[in-house]
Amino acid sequence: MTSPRKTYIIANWKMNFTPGEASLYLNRLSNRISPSRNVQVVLAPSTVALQPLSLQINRRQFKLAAQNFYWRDYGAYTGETSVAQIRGFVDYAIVGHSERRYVFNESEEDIAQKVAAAIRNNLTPILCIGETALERKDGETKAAIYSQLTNGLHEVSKEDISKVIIAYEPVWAISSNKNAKPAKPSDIAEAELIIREHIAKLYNKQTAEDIYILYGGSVNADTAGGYLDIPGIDGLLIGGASLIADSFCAIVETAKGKNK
């Protein structure tokens, strides 16, 4: 008998918590989820709070995720952390997120280049992609997902592709976004299977159907458990919900409920 597919829910804590505070939550996280086989919990907090949640985490329980770094593993850089200095912290790291893209301006080769640096540095990347309002309303969701996916993935082999996540986060329904309109189940169904067949486009069939892809935008606690009733959404990245001990804890019973 095969196990069933990993749920991911990623808590993305964004630029919130000093490390103190952050310790603090994560105690408050360890007394209320246990570990689960089937679904794991990655969370992401700010590059300072790494180093210290690292030695305090329970690595059954959860796995941390870098939210930013440099793809270039060293050099005079001022400022700048690399995925090199934090890849003994991490497991993951998030790339492209629409705050990178439209906050940052990140380009398309910087997104690259970092998923092909987490890869390198054996880190599990994250890569989120998905459409602005403007680009919904003129009809250019597809065309926007194809873009972002043949960019985001173009350093990224037929060997290592197994190594990449997906999450599709359309930029029109993060709560960040003052006019942000919650995303209708159709709505992600439709992005999950344009993601699919472009991957399969790109590497091949089996890639499309293994690939990991998740859900970000605007999830709570009401409302995660419809989303992952979704076919072919492997799970949640998390933003404002996750700063929330009794939201985030009941998103993730909710994950283990449905993946038992």
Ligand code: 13P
Second form
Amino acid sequence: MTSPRKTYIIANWKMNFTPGEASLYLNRLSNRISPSRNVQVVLAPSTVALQPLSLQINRRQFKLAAQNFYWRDYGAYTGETSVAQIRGFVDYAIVGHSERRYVFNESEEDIAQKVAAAIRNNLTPILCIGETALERKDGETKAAIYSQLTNGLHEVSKEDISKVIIAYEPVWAISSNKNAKPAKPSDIAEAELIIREHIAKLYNKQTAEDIYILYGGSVNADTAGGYLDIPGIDGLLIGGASLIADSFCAIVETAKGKNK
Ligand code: 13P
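For comparison with the form predicted alone, kindly provide the form predicted together with 1,3-dihydroxyacetonephosphate (13P).
Expanding to the full complex; the earlier chain stays at the top.
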């Protein structure tokens, strides 16, 4: 019997919470979110909180993800933290988030190397892709998605592609953007098809059907259910709403209700 397809609910806490606050918040979530076989809840705290939280979590209940890391394993890279240094604390690694691409000027090559480093260190990379408002206005959504997938996955072999999760996060829908507006389910459904179509070209049809695709951008407790109903969307990557226990727990409950 094949195991059921999981739903991922991933909290990207971004640069919020001290390690002490993160620990208290985790405690609150632990009391309210019970372990589930079908819904995988993943928390992505700041790097500085990864070790203490990894000692605190029940791994049947939550897994941890890194928000960022450098792709070389060791060496003279002042100020950086490698995936080899944090792999004992986390199971997942967010790569290519738009805030890393556009605030920190991460290149496609950096992103490809990070995806490869995560796989080399036995972590699951969550590769974030998504067009900007300008690309969308210019009718370049498909080209942007194709290019980010081609470049971001260029180090990933046929054997390893099943280890990658894709998160579609249109930049214009992320709440940190000045003029953010929520994406319509039809926008997301269209992007999901574009992603699977391109994965089929880069790998094969079966891989395209199997790969997990998440959505992220202004998801809250009211909209989560509608986004989870989009065929082919396997979960959510949540920023702002993941910082509020009531909202985040409600989103997890919604996901559990839909994937029994
Ligand atoms: P918001 O949910 O705050 O829009 O953030 C989305 C995001 O960037 C998750 O990685």
